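In structure tokens, the next block holds one chain alone, the form predicted alone.
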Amino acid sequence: MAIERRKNNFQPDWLGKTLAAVFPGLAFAFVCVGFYAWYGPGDIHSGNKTQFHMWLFTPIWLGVLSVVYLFKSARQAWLTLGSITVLLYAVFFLLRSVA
């Protein structure tokens, strides 16, 4: 009985969850790398930091792609990833305008 209830908690909407990981997840990965690029150690143009940014992007996005299936529904995945992404972009641009 408990197993049946637990199975019903997750909706198998894999297409909606995958699209949530692709679009807001992509923007989430970009803003995470942007935070590291601008506010991480060293200058944004220092040495091989640009190459590291390119390689840092992939594990972040793949992490989002793998975690998105733990959401109960595609709607929850879209709302959570979308709101976190919008919030991070707002903080990023606020900090960029102040500095």
The other form holds:
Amino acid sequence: MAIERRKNNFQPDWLGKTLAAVFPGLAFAFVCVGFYAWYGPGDIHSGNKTQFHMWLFTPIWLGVLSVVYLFKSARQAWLTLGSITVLLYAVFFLLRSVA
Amino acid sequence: MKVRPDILRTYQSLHTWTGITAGLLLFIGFYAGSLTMFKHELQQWITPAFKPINQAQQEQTKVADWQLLLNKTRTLYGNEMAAGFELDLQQPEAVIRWYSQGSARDLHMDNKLVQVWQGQDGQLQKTENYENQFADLIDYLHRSAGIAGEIGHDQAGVYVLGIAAVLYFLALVSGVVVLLPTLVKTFFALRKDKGASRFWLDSHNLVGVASLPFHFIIAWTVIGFAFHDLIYDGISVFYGDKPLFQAPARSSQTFHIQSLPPLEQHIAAAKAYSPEHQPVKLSFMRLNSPAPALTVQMISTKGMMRGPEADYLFMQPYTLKIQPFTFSNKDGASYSNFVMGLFSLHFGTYAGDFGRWGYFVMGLLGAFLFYSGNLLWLDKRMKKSAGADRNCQLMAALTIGVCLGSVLAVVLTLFIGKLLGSVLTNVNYAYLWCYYLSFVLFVAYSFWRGAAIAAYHGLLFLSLACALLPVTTGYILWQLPDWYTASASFGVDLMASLFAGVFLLAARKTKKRMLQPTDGGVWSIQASAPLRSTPSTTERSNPDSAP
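Requested next: the structure of the form predicted in complex with its partner chain (the form predicted alone having been shown above).
First the chain shown before, then all remaining chains and molecules of the complex.
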């Protein structure tokens, strides 16, 4: 019963959630940029687009950092962000190896 | 709008701690950023630049004069200036400048600048001086909050401010979340009758929400400026074996400065590229090499400019070919327009002088946001613990010391710098000593006397120091009656007088609040003095602590 109640409880978990944004969150932001670089509009070889990618990274990552504290616990944040990120990397490199 | 209480509490703590940790650094970054909007005016104030010999010749120097000077100079000093030289076409007379020591890119106090111009007798005149770097130092203060040292080829302070910008973004988001439940009701409420704290809180919220888009842009761009190299490294993973940027095609031919095409052709090529722009500055680099470069700074009064002062056009100086990363107003250049637009949004160069003044005000309001944020929270916390919280006392002293101390140090540096400029051979070191010494002394003073008294005295000092600036101009005019240089100082003197008044007013308000019956907050003399709180006051104000 105690475990049941803990599940519904919201835990601050400052350090754990912040670290979830800093590690899997960072990797997530990078892979999003990677997808945009290859499959977004424009030519990947254009230097201007590369500069755009650098700028695109920051708001994505800041977005993750801003909402990571909404997760119920650090564990949940790590699991969710981590699995999404791993999945995205797998898809990305699969697509690139096929192309 | 309703927000769940546990989430509200989470974001409340997030707002507090990100604000407290990053607030002081950001305060310096913001007010110094405001000053950079007028750094050339400040530079002109502290050391009047080249005065035209022939006052009557007010219209711009003709290209032919520049060409004549360039031809003469390069026959004499061709090898010296091949590494790079600069022509500032806005100057009232033709002058060629280059660095004989250091470069424009690095901030070294020993940069030596050579200036060559044509004297009235037709002979070339040459001077070599230490470059006066007040404007660059203000810029450095803005980018690094005054933190010295280097990491790799980057300034350490820039990284520190980059991290502060991440915290600042979190503080913005969490501040908005905390405000959401009451935003609609109290956004425009500035309640003066509910006590000073409420008035400060209302102002803090109003300024924060009203300038939110500006702050999001600043946070975003600062992180990009600080960490772009690391982010590029991260992105390169996804590029596979493709390079991020294509290396420029290197010419097999080595060029030589003596075969440089006439300036007229460079100017014509730049004008042809963008007719609405006016080329104002030509910087030539690496002229005796296979990879020579020319950067043309171009000003447009009608449109947005993408650099801190101008748009940049890159040209091969021998073939006149326009190079990549030059600004573009053409359709289809959406990525480059977006990227360069971000620069413009940070530098405030999209709306002429209105934009400059707007950014000046926004920067000061931003500084107010961090100052008031820190003090509001400390005040609340000290009242709760009734003056016994030593950490709060120290933090309050640090807040007053760093914020007022940094501003005071800059104003004193202006004052000392202008007086010593003509005495010392290299005044840059005097700037550094004066800034850091005043800053450290005032921070120490703040810890000694406590936040309340330090705030009152600091504001008085500031008012006095600002009032000294126009007096200095008057003194120098009396010593050396020269109305040309005096008139170039007028704008800064006017603003300094205005701020002297503002600081005096603030000092009087602070004193009034200090003399009110002590409430145990930041502004009460006893509660805020970390080194002076005697045990008796602590005990009296905190009866619950006894077992």
